[in-house]
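As a starting point, one isolated chain is supplied in structure tokens, in the form predicted on its own.
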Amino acid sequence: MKIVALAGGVGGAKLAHGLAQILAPEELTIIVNTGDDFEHFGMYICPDLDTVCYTLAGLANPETGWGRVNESWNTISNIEKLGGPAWFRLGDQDIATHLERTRRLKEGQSLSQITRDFCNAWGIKHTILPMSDSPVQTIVDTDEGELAFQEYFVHRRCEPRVKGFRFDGIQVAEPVIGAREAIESAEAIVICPSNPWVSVDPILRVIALIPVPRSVPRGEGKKIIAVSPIIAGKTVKGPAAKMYAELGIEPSALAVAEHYRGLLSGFVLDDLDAHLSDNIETKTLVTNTIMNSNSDRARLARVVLHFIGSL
């Protein structure tokens, strides 16, 4: 069964490893999300895909589930001893990887060309695509003004109030060479657990799953399943349950499967949850959606792609 899933964040890039351990490699092509990418320190960072490679490479911290395992904070400690700027935490081993990034962008090595040689050199051997070569930029429009998304996210902690969001450069990205291959062969797409304001909807608009601006979405001829990031009501990680509420939408995985409508064959929901299955239009699979450890990912993968093949 050849999968291709759409990650973003922390919990995207667990559903995803959860696929790779079950999927062969030419089975399974990892779309994620660079719209959260930015320049800081004159580095290239791409926080959404480094989680997922770092995830699927087995590098990534168990505890944060972001940045790298055995990290050391040389670096970012002194220069906030020097009086610079520490909102953006960077350890010492992710900051080779931007530095190394960065060289390679400015050589005009695309980010996707760039992606598979540190996926090769970290043993990946699934196909981990950025969304676009493209440079997208994630905008949140909040009570205090536009803000660029790690500044809201990171450095404002997300505590400004959510009045909606812009993509700047959505209408001219296109989708890096590969992204529609494996779109076209693949059984099935599965939206991972991310956000889906902030990490699916760029990708979506992107490979044309949807038109900018929104409006009838375009999935039509292919199983689309996605997993609901919100489970009773809040996210286990990330501000999309926050963000509905602020945009006066009630945070539950019916808002979820509601902010897809149309685009869904199936839609996968937690055991607590299960009081809202009949009240989404698209088929509904019930299940425990936790992911506290590496077989906890597989288990729901296992789950997740049973469900595809019974569509």
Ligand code: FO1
Given for the second form:
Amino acid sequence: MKIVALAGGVGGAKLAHGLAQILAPEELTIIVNTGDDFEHFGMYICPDLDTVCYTLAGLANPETGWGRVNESWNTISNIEKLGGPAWFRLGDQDIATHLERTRRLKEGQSLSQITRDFCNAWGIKHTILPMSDSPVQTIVDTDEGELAFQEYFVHRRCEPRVKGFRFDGIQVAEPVIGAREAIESAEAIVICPSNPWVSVDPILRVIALIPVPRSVPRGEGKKIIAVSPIIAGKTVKGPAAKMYAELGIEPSALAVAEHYRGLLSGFVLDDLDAHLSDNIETKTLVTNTIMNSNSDRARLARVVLHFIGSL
Ligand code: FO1
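Can I get the form predicted together with the named molecule as well, since the one above is the form predicted on its own?
Whole complex next, starting from this chain.
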């Protein structure tokens, strides 16, 4: 079964990893959000691409989900001693990724080419693609004005109240070549449990250029399913629930299903939200969506693929 997974940060990376444990390399393409990318110390940093790659390579820090496992922090702690900005925690091994990516970008290599080479170096067999090779920058409009994503998310710890989002560069951002083919040949698109506002919407906006029939009836065309990142009104990690609340929307799996209204053939929500499934217009699957281990990730992926087969 050929699948395209859309993923952003830590939660999305976990289900992408689950799918990669089940599907062969030629059956799975993961399209990753690049709206969180930013320049820091002159390095071009792609947090969501790195989180998905490190996770599939088994290199991700299991506590945080981002950055590297068995990391050291000599560089950033010496920068701090020199009075430099240390709010964005850059590990010594992680810095190698940012330096080498920046060097290649300056040489004119595309982000998708660089990602392909890095995946080979990290032993990742599945295809991981940035949503676009041209830059997109998520800007969070807050009660303190507009903030670049990492400024809002990490430096300000998501404290400012969210009023809206915009994606600078999205108007001219074309999907990368592999994404078009992957979507056209896929049986289904899986929207992983990532933040709908800042991790999934940018990807949907970019790939919207690729004709994908919406919420197709059973058995025809493309199936699109989403896994809720909100469980019992809360996110496992990240600010999605807080964003919903600040935008005047009751945070729930229902709100997420509503977010993707008209797009979905199926929706996956957690056992704790089983009572909500009757209010969701599309077909639903209720299951345990918590992923604490690699086997949890594979189990959820298997259940999602079975659900897709039943649509
Ligand atoms: N998130 C944090 O909350 N604090 C950090 O210091 C931090 C550093 C960091 C370094 C590299 C990287 O790839 C990700 C990092 N993240 C950090 C996570 C990142 O901000 C988010 O994962 C995404 O941007 C949103 O999914």
